[in-house]
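In structure tokens, one chain follows: the form predicted on its own.
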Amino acid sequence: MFEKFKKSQEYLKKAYTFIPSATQTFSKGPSQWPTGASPNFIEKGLGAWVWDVDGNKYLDHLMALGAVILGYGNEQVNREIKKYIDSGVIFSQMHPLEIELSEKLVHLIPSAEMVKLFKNGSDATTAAIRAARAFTGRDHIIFCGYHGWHDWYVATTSRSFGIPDFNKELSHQFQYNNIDSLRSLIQSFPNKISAVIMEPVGVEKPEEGFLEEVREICTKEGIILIFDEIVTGFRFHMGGYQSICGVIPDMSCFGKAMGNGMPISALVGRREIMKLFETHLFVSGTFGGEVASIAACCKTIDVLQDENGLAKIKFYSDRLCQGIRELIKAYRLESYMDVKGYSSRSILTFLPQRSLSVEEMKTYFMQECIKENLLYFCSHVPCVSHSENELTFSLKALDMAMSRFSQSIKSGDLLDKIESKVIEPIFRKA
């Protein structure tokens, strides 16, 4: 396989010289892909397809970790970006587009009364935590899910080096769909919890009444409820999952797909909390009002609404997930893999075996999909550009990969057929 990825391997060798881990984003890095049996560097994209630096063409379902919701190189968004590039993308004072986008978000998102714009999800979640602490006068936080790279969250992971210990003492994790785990933490730190921050939904469906109980408890205890909708916003619903479940948080964080790949995120929330950014908090960035990304976001919203984009994604994804389930059943692999999640965000999971780890099975399966020119991360966050042609291509490629996976299980030589290092978890269990 090496010759197929010759340029990728050359770039990777050079990247290690100048870039820690050879990547800016862990999920894109060589430890997360079957390096040597997959591309490492992508050169261009169009619609749902990408080309690597060696000229190989692939269908993509990860879509830049979910950041591209319309498709690579969307003409309408690109025209809008170019229009503003020609007149300048950042200035010494504000730009009217900041108001236009903020007004759009307030109209779309139930919890939004005021808006602050940032460049990535970690900015938004950390600004939310600071605001909650300032508003309540309390320091402790409770979280559920993944929330970015800043100290208050990463202190609780295996990559906590460089973070003062007190951060770990102030951050506490509760279990999704386990309301008692939340109550227990609140009781352990009475009148000390400033915020509960959580992804309202992941690949696991919230049990009936769970989110409502979280809201009720937070209200009763004077705790700020923050929904991290970095992934769910603009994908499950234009107004986020809160628009579906009807549970309204005090603040919400949006990002990922907002700008169809342009760097932008937002913190929205109740006016009385957001006003603290005027009077008590210093959260400021030179590029928060960068115009090209704001223009991209405004146009992305318009296109999604005008073209009924989320309905198209759901229609495609439902058939993709059903097709994968049928393949799993056809190859009798129910004890090895499963599809979980929603049409907006689903994953192919692997079930641990006595002789095979999840990472080993995933590495082999990704490798075999890539042989079929399907750039597959076992995660499905499709875009509007995924259509009938892409569905047919995907299921054919997955059929081929699943056939070989099944054969290797029967023959017991799956490990021998892995042509790269086995992928590694980003966060290791203690």
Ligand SMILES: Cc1ncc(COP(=O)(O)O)c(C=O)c1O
The other form holds:
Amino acid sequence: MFEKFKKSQEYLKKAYTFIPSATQTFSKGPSQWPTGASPNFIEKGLGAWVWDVDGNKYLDHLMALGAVILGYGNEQVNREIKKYIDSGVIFSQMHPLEIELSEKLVHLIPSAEMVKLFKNGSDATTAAIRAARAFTGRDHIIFCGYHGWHDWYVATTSRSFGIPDFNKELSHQFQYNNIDSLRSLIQSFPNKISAVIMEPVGVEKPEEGFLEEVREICTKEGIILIFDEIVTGFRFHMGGYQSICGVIPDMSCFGKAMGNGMPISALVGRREIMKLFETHLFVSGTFGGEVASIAACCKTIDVLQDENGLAKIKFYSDRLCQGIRELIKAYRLESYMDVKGYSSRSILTFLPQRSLSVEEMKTYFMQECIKENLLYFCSHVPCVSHSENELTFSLKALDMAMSRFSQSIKSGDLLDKIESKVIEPIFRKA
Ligand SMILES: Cc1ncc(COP(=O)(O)O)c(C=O)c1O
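Now that we've seen the form predicted on its own, could you pull up the form predicted together with the named molecule?
Next comes the full complex, this chain leading.
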């Protein structure tokens, strides 16, 4: 255990007493980091940098799981939030800003005719599923990838305890870029599929014609196509990836970066479907219209547009990915690691070895990056504050980590050099 992380360790011990898994969010928790050789509690952030509770300073690339798009503590957003905090953040009736933001989103997002605001991405995806079921009168869902913590999705995972079994029978997974896997599910449940929900792009690029074919099949079969743009929205394009690929879903879900870290998400979609929230559905929450987060979102949109923020992120990300690829090549680690993804959202993946698991390699690599003050999760979702200085810093830290990784492979003692518990997958493979 490192003296450097003494306070983190003390907090962790206490957190386990009061908080299951010591965290509200699995990916932030101790099982996902080289705990003991990494910080666990962060006290403050500025731009792309954070300080842990022991006073160590780190460059971050995970940015609160992609929620912080401008940078921590952005002054313009903060000023706006404070303005609304001073005049009250929640009331007994609606606030005009709800209309202002909804109108902005309708202008920005091709699939948006009406908007419902929420707090978490899961709220938006779950509301979308309910609306699709109501609109079609069908119960089954086809999904692809992660969509949040609600029953209809988690039923299909290894953490499905507490969820009635029938949910499992209604949710079916297809593979991205595999149109036959979608077709085959639709054939297996004729006239029973209400929705196809998917990220339009993940770390894999859509193959030519794939998204268009998904759209065509859904239209033909009367299935509601939902794009989960929780990550891609406000990262690839202000109007989501749909603005880039030109395939327009019936409904889309946005979240994460919308409010530069303030809790806000949105479901947008075709008017005739969204109108069901007026007549047939009950989807309503105390904090949906909370004003400080809505103000933060309006300001985040303005700043991203004024500063051409998303182009800056892409420019940074392209060079980061290129730099990592060059390092992998220089250290001849091609059979151990790879950079995947679109530039604004990419990951460093590890390739399973006979004598080393992916988790073991990842733990060691994260540990070595953290020694270089890079708070590295092997996911890159950079923000506008990542610039030249941050790029130089990152590549130098990654160079050091890769050099040590390569040495350990050669000497065959990587496992002995892991100074913490090995990270654990959140969902076990079936
Ligand atoms: C693609 C995708 N959809 C939905 C969600 C759920 O969002 P939240 O955690 O805000 O509920 C996430 C969260 O990571 C996500 O990555």
